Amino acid sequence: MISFQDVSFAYPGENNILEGFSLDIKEGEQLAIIGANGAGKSTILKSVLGLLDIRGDIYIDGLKLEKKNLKQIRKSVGYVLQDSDNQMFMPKVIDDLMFGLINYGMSQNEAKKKSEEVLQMLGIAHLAEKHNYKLSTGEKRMAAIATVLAMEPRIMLLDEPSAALDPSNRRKIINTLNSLNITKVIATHDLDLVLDTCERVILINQGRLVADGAVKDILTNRQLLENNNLELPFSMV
């Protein structure tokens, strides 16, 4: 569904942020990546929509990254950022759901269909009317989430989708996960997430792939954990 082949990328004048990056992510695949902060996680996610200039070859669902692909490559993939206000830009939630449903052909009363059973069935229908900037840390990541579904991608992005969420919040965006039938590719520092949403990940340290495995097998290796810079889940001290 997703390769990477020998991905490396840097900003102007400064060091690699991937080095070498070679990865294959198979279709229905629920993969976490994990690292210390500047690990190169977010920039992993980043490339894959084509917002980098990278070096090497990165195939989407069979096809080449490239200018003239990015279209339907973007058409396939859904991406949450980690800061839902960078995503929520529209008045209502109901708005943001619509906007980019409208952008690819939908018409008015049809986009407002398809986005009110999106919010019905993530059980937050109650926020359809309501003002972005009046919603709640967690509110706000699940309207972001929804705004993306409503797009029905193939695959699905999340940074850090559990950032700041309260515990019932947090169950919330579990449940909504391990709901969704599709291929995900989760970055995060939560390390309970992981074990209760994937079933593969992946350890990247200053751009370079250190393991990929089983969940259980990395996230139970105290040693190579805190080689990179990590600590033992919650549920595992």
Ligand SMILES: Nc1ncnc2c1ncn2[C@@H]1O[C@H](COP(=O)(O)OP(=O)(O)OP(=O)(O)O)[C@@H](O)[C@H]1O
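Numbering follows the first chain given and starts at 1. Rigid core: the largest C-alpha set superposing within 1.5 Å between the two forms. What you see is a predicted model, and the numbers here were worked out from it, not measured in a lab. First, how it differs from the form predicted in complex with the named molecule.
Annotation: Cα of residue 123 displaced by at least 2 Å between the two forms, core superposition.
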The other form holds:
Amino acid sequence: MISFQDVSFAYPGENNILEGFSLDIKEGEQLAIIGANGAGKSTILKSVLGLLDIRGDIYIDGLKLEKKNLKQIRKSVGYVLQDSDNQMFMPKVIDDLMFGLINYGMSQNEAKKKSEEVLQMLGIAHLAEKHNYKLSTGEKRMAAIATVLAMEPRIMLLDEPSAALDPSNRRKIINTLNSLNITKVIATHDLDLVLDTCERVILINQGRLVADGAVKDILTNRQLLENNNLELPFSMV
Ligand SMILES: Nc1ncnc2c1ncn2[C@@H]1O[C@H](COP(=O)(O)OP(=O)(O)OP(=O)(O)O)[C@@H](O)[C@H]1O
Ligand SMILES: [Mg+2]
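Starting from the form predicted on its own, produce the coordinates for the form predicted in complex with the named molecule.
Up next: the whole complex, starting with the chain shown before.
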């Protein structure tokens, strides 16, 4: 479903962040990307949307990531950004949800109905008419996830989906993700969320793939985690 082939990337004027990065993600797979701060997790996710000038190739659902395919690729990929401030740009929450839907051809009424359903499902219907800039950090994160869910993408990229969420909202997101039978790639420091949502995990250190395997093997390997500035998940201690 997503294939990285020998991908390298450097931010302008910097050393390579990704170097010779190759990875195949199958359709329907739930993959977690873990690694210390600055390891390159967000950079990997950003590269899938064609936001970075990479070397090497990325294929998404059989389409090569290049300018002429970008529009189609972005239709099937939903991306929850690490920083929700960059995700929400309309005045009110409901406007943000409706914007994407209307853009893809839904009528105003249909888009409103769909948006309200998604907010309801996430238990945040009360935020619909609220101004984005007045939301708390966690509320904004929930709203940002709602905007992506409303689009019903075939592939979801989630960057720290549980950051700033209270236990009840965190659980709601975990349950919602688990109920979706789509391809998901989750970059996170929340290793307990990984245990609850993913089967496969890759460990990144300085832009390189250090480990790739079953969650139950990698997240129980204290030595491997500690060597890469991580710790065992709380539930494993
Ligand atoms: N726009 C940028 N310009 C220059 N360097 C950048 C830029 N964005 C990120 N970097 C650098 O690239 C490296 C990887 O960053 P990235 O955001 O991918 O890390 P991450 O694994 O997502 O970290 P975190 O856990 O803190 O979210 C870091 O060293 C960071 O300083
Ligand atoms: Mg990041």
